[in-house]
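This document opens with one chain alone, in structure tokens, the form predicted alone.
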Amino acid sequence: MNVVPRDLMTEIAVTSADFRGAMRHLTGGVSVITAGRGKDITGMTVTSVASLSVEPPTLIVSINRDASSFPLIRRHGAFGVNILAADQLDVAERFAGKGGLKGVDRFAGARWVTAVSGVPLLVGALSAVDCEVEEIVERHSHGIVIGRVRDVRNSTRNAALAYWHGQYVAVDQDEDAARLADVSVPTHLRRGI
């Protein structure tokens, strides 16, 4: 392993609410991140999902230490890994936790398929992975969940749900292209397309 040396500040001038409205600036794509298996299950809304390698495939996602899915992570080695279509407002807003939903009680109002790990991944998500747990990091509140995906169920959808200074927001490949090409391109010149 390499370590790169480094000179840490001793005080932190930066306070949690700078930070916060820094990450604000942000746009996150949105995932549901499901864990658990049979009705020991629950999950989460978050945008902290990247990917870490192609070869081979796996990614990382943050996720706090007392959120209800980390135990279940932990306990059972696997997580799915929901990216939400545009559409999906609702699931987002309920693994977030609006109206009060825990557990099992999110999952209500939308196809769920079992993964090969026992996982439930969204029926209709842009796509749905399924991932087996290589390594937990913990740092501070969160942990660095790395997981190798085992299965990808993808769809031909594409109009994607994104997070953005505090607000949901659809971003659709097509209409997005189209309203750029509206504002891009000089009037003289659209009429002659």
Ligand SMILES: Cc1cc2nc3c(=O)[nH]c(=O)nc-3n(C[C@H](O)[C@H](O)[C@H](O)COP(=O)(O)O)c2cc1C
The other form holds:
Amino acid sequence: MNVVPRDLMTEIAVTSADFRGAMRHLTGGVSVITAGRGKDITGMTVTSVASLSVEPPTLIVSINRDASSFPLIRRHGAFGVNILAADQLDVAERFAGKGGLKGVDRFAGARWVTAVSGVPLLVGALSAVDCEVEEIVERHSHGIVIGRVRDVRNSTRNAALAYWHGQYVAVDQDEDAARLADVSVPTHLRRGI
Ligand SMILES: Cc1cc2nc3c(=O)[nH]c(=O)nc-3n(C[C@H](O)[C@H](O)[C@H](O)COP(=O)(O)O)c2cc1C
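Having displayed the form predicted alone, please output the structure of the form predicted in complex with the named molecule.
What follows is the whole complex; the chain from before opens it.
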């Protein structure tokens, strides 16, 4: 059963600075959302991608309704999710609007293939996911876009690009996994690892 949205009566005491401060602690995997067809394409860098369900395969992403990708996603009913590798920082910056590039110009400098739905997918991404829009829930400044996964291109690459405390960080499975295991499993409990 869906919960009906309502106007909350509680007085808001949280400042946007406090809220942003809280969200800075949340480490986010960096993806580029792609939208449109042919020359009428654009895209944007996001950290708000999350899995919704496995059966059926669906994901959600939260997109600002003023972003240039939003009307294209709505019009075409499709979008791509390109999960970035650590060495794709330049792509992340271009699609976040650095350098003032817009639309198709953001795609220069990287290789793309066209998905079944028509959206561009990034060659060399950790994973590239082709989604059909199932529903868009518009709330406040953003739209929560629910995507039904139509196709997945997985790579065997294993160094991801993340965003934490206002900066990009690399998460490398080979370099970081051993260190993380050291932290999570006390040495005296480790047997045969
Ligand atoms: C690391 C990072 C994560 C971002 N995550 C989101 C997000 O989840 N949703 C969103 O609407 N904008 C997000 N943005 C902002 C958009 O990338 C940026 O506003 C985008 O360039 C807007 O596109 P436009 O210039 O085509 O309108 C993020 C930016 C950065 C740098």
